[in-house]
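Okay, so here's just one chain, in structure tokens, the form predicted on its own.
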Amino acid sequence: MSLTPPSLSISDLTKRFGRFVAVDSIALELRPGELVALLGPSGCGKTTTLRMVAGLERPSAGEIRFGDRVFVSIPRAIELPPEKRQIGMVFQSYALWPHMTVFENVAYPLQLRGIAKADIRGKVAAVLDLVNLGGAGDKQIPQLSGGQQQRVALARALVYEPALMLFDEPFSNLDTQLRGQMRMELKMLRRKVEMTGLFVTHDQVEALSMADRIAIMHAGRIEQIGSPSEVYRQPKTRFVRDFLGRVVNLRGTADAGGFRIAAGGERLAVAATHDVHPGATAELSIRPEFVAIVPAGAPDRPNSINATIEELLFTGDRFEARMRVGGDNVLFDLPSDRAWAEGESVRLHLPTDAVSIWSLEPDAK
């Protein structure tokens, strides 16, 4: 099975519910064969965006194109119905019919399109093999596990070879172990089936591990679009920095070529970022996994500062530690292969290429 999709183009897309603006003039391009995740907290507009692409919600403004086809254009009064958009959609709730067998559920989209019965059987058998459900066609839906039901939903969306796949929080009803398994299976499936896809999720691990690019949404707008590595390592806004993963923020003052920690006076030789001017009240940010933590008295490294362990929680494979750094309390994970102690002094090494400086001045964004 091979899908060769064109690209999806969204421009000036807006959705209002009365005075509330759910989606606010967003623009997004999907390249052929690319899986893009819409990631953000509840209420940010990601599901509404997906529904407008699917034709389940009418935009208030804007345009959606797929290759040379116009799905919807408010200025030109064009609106293609959902069944004309050649879209496959996998829902959060699976949306399977419990009174039908696996085969009947997967065959249904082909029957609606008038495909001959002889062709239907071959297409359904092929797509069930693709999602590792070969031989399960006669089973009833209630007999299946959550992961198997999700595979049936995926097979039903793929069976008529749609040009565009839409995923609406497809793994959110699965337990943690099954979510990890389904992420891996979808990743492997993409090696067999070329698909252009838009994937809505609030799960950061799903977005980071499966998407080619991530569009992070907040309050109806796209805050940043980039590869998983770009948005994680090089956030462009505070929201992206704080929403995606963990971050350590230390208050202080920027100076020429450096940053001075508040309440401790220690200085780090780091270049200013995000247009921070010398003398500005600012905060230094770094992902905690980039910080090297060693006991006080160990051989020192450049750009290291003092910290004190104030509280420790043993979790088996690690310690969760609350530390005092200058005037701030910050959280780190410590390896459990050493006996750390509350009240112990340690040194934190902050690599300059992993640090960003953000202004705390009133007019800073």
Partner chain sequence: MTTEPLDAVPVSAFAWVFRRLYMARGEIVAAAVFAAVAFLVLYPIGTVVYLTFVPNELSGVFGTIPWYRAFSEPGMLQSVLNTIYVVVAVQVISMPLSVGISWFLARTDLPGARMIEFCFWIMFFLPSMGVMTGWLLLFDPDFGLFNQWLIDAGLIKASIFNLYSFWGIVFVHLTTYGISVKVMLLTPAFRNLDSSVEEASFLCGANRWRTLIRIVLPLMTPAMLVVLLMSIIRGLETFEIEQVLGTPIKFQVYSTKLYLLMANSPPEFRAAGTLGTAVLAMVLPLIVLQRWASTRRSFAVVGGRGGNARIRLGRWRWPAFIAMAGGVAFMSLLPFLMLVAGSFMKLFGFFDLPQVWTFDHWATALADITFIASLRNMLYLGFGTAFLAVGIYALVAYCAVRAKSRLRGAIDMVTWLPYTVPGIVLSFGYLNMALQVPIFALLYGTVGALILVSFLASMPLGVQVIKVNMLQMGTEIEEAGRIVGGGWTRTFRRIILPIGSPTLAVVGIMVFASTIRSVSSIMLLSTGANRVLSVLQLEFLSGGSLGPAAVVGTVIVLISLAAAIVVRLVSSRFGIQARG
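Coords for the form predicted in complex with its partner chain, given the form predicted on its own:
Shown below: the chain alone.
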């Protein structure tokens, strides 16, 4: 794998099941060596997209190319069967073959490629070592733990060094702890093995922490593509904003370059607006972790507003607080280094560059 792996290019890809459109003319480019996450709620078409790339599902329209090879092109009636695409895939269910041992599972792809027996043994051993399963080759699949099975599936996909790797919710069947561990391992693996990869998840932490770029899907369409921090900080659509992380929304009215809280009447300066005309009803959005909260009498900073603590919940390392801001009730975390009180007034500082304004007019998206 000395050469840079080729790039994956998806254009105008559509998949219909009967009249239902599962994937709606999406386009996506993967740069060589890049790992892209497909993120979205259940049923938005992630798996379907992945399966079309793998050749397990035939698109209704569109084209997928990998380097100079056409995987599939509906207009030109080209379709490469999955076995000719030279890709690796880790299934959500692992799809290990229960009638083969660990060794046999991993060796099978190599046998298909007509590799000599001795070489197979060496390669399998190496890849099993890579996934920390050295010495488990003779085990039967049902004798393995979930995490081990997961790693066998990974080894099976890696062993023939495919240029493109696909993962469908690779960690969804693992418990939280194992999941974290596997993420780490995969990340480390990427340093050792260069590969272009596409992985599907509906776990945002997974997407944010592992992917070079994230494509957020919604109802068969890609809503936004960008680096993790881009999509997190600068959501382009309301869907992306609400889907990723927590968000605090306050209702009010927009004006030129600013925003007035509905009930309190305070005015805030804002950086980003999304299709908002001055005077329109709108909402202000900000991720709670960007909001600085100080007791009422503390030295004030610009772009701050008043709030009242209505309810407090002590959770050990912090407080969860329900606050009244203008006419809205919102939730914030408060540090536990200070004793807060219910009914106490506080000031919320909203940094200008972290605030965005979204129209609430009926015609808004």
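Numbering follows the first chain given and starts at 1. Take the two forms, find the largest set of C-alpha atoms that superpose within 1.5 Å, and that set is the rigid core. Here the structure is a predicted model, which is why all the values come from computation and not from measurement.
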property: Is_shifted His99 between the two forms (CA, 2 Å cut-off, rigid core); result: yes
